[in-house]
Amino acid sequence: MSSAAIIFSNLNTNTLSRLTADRTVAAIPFACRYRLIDFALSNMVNANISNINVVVNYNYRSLLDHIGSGKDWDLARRAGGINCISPYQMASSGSAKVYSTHMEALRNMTAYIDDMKEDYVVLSDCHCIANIDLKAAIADHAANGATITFVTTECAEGYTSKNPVLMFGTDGEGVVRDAVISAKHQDNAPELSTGIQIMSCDYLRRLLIEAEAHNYRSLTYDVIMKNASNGCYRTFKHNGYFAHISSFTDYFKNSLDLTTNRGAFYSLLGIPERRIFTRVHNSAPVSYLSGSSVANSLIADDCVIEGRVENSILFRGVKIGRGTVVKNSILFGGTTVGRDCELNCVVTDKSVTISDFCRLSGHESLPFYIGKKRRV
């Protein structure tokens, strides 16, 4: 029983514009040393999937730099491995529009899907973060003979999202009886989709033939919603950590949650048999100089800290000057903060420079963002 995978790098949301001005959603940094795609890729690799296709759309240069040959995920192989599929139009296409939905992307890569020799294919988004036992999910799908198995998680009663998301109601045995698209919790559909779907390669090929014949544009509306009550879909519930990044505020909140919620941290990054892999950098260790202090923070390699850091996330190569206090903030790689500064609820993109004596503050509901390579 073998599986292939298709990862959609940025077909999920347009509400992360601050972080995606020059990068795709999949390349957004997370948890001090990872990118969002690392979680989807690691879920695949931990399930022994070695034929992975990453669908890219635009702003994907940094994503290609991050993935490289795929060797850091053991995907640098002669057969299979990782393959980035860039936008293209077939000669028969009646429109020059670059695809904007999952179905349009799949219809544009039928040649790749036709060549798949595996039994099953896993479709995954990148804006959902979790450490999922995909091997068990695929085995459950095969054992129950479902048309599609959706990996889900329990939707909390107070849940809200910037964008409407797919939710399911089941019969208690995992068989889908209802599906809704909503931006908040629904009593009749309490299971939230994690953006992962499992189906047979043969079914996907048949689905694409049908989509071409009927001009389907949306996998969710034209296929899933129409068949949700037929008893042909199942769910596989994930009970560990899950974060749905649907807005900049979601990104900020879920990132900082890992600094204080140890249960969430270990559920995501502390499972020995399901490691989260990322690109390896040969960087120097963190330098904690005299007078520095760090509490409840995630600090990456090559940082130099002379001030105080609390409840914050520092990516590689961040420098914190003497007398500076950084609280509840996320500083991307290469950020330099001068002496005697105060930062609270601040997010800096890569290579930002903050001069001495600056006082910058946002709020947890509206973090203060500084764009890439800006000087303050």
Second form
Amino acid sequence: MSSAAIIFSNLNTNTLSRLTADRTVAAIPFACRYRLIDFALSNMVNANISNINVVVNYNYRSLLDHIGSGKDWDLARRAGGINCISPYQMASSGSAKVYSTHMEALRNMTAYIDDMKEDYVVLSDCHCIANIDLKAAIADHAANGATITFVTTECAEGYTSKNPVLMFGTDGEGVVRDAVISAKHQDNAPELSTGIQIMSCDYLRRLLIEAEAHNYRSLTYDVIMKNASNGCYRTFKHNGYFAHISSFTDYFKNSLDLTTNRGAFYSLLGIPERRIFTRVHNSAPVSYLSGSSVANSLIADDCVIEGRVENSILFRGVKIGRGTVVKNSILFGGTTVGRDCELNCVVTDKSVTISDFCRLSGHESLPFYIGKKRRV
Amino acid sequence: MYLKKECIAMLLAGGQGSRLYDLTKHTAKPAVSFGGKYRIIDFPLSNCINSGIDTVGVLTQYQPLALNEYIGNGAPWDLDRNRGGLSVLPPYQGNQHSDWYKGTANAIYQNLQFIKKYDPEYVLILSGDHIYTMDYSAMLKAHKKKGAACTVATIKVPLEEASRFGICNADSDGRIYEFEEKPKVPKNDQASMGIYIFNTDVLIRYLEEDENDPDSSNDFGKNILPNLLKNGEPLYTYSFSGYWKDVGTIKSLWEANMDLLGSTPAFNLHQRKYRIFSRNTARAPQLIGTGAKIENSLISEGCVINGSVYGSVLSGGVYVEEGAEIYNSVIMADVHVAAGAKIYYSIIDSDCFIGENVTVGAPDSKDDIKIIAKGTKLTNDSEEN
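Instead of the form predicted alone shown above, give the structure for the form predicted in complex with its partner chain, please.
Full assembly next; the chain just shown is listed first.
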């Protein structure tokens, strides 16, 4: 039983405007040292999947930079490994539109799918953060013979999302009875799609031939919604940590949740047999100087801390000056905060410099964002 | 196949490091962990790649398992190359002789085939016992400029400690007229760092002569360098100024770790000029809890800190429970320090468990660094307290 995988790096970009101004969704930094794609990739690698195709469409340079040869995920292979699929534009096609849906992207890469030697294929988006036992999900799919198995999670009562997502109602045995597309909790469909679905390679190939014949544009609308009540789909429920990043506020809330919610932290990052891999840098351990005081925070390598940090996430190489207080903030890699500053509910993008004595504050519901390389 | 290189490095990593006691019981000294996320061997290997030397033979002998596993194919240092790169050179069985490495010179002698394969003009000899960053290419430049047969890197040491080192007595131009290995009465304070650049032909000639001398102890400092001098070969010093620390003893290993701390550390790991490469593991970011107090410390990935850490260096995956206190210590990977435990002036090797209310070391034991061997479980009932 072997599986290949396809990761869609950028198909949910519109609602994350600031963070995706110059990166794909997959390349959004998260939890100190990761990028969103690391969760999808690690889930796959931990399920022994070693043929992974990453579909990219726009501004994917930082993603390519992050993935490199794939070595950090053990995916630099002669056979298989990781492979980025960029839009295939013919010189003659002029300004033809680049694919914007899963179905369009899949139809654009039929040659790769035809070549897959594996039994199953896992399709995954990048906007969901979870440490999922995909091995069990694939085994469940293989054992039950569903057409598609969707990896889902319990949808909380008050759940809302900036953009509508797939939700399922099942018969209690995992067979899908209902599917809805909604931006908030639905009583008849209490399972939320994690953006991961499993099917056989043969089925995907047949599906793409059918899609070509009927000119399907959307996997969700033209296929899934039409067949949802046929009893041919199943769900596999993931019970651990799950975060769906549909907006900047989602991002902020879910990030900071990791600093106080120990259960969330361990269920995402503390499972010894399912580690989350990421690109490694050769950076020094964190230096805590005298006068530093840190509580409820996640700190990445190469930071130098002289001030106070509370409920915050510091990415690599962040410097916090003497007398500075940072609360409820997320500082991306290379941010330098001078001395005697006060930061509250601030998100700085990469390599931001904040001079001495600055006071910056946003609000939990509206964090203050500072763009890449800006100086304050 | 054409493999010619101008300069290749031979790194002597077979030493037992017996003065590190329990720390090197199952590990070669170069694989001993240092500075949170590094191993001692990261420093010479990173220096090589930062100096443009891409062919390195690593000579291993003593307890090589951890070292071999750590080095792997050299990928962390960008030394996984099709031409050159890193090669591990253990002692081997030949068709006439089969021998362990008898001394530093003999170790290189046994690998002359490796050197000859690359037909280099120069061979750089390094050891895996020191913490420093150095540009070997500047030393090579000086070597060429002086027209030396051999250049010995030297560093100024306190005169009272000079008798622990090989001392180079040289004229004002840096030409060595006398080399004394651990002299009782040192004539000056220029100590050999154990880093040599040889012209390859000279190296081969002297190693072969040395091998035929049954009275030789096959050592660079004791035999090879004195023989070169005796024959009037041009030997020069290359004086290095910068941080350099031998970490061959418990005390010096502890001191070198402490040298990383503070806002102006004696040895700064946060510099960009000479990046130190190491094998990185995918650990979670460090989680600093509510009750944590951390000052003047270096903490690595995967640590969870809920207690107090002062003036210490923590490797990856260390868990410090609330109420635990660590002072002036080096804690290696995956150690668990339970509530109420106190650690003073200690080096705790990896995978130890320091139980509740256990005290290791004492607040005034600076001159007696306590070592806890790998995997030790200390509880208040255990005898080791």
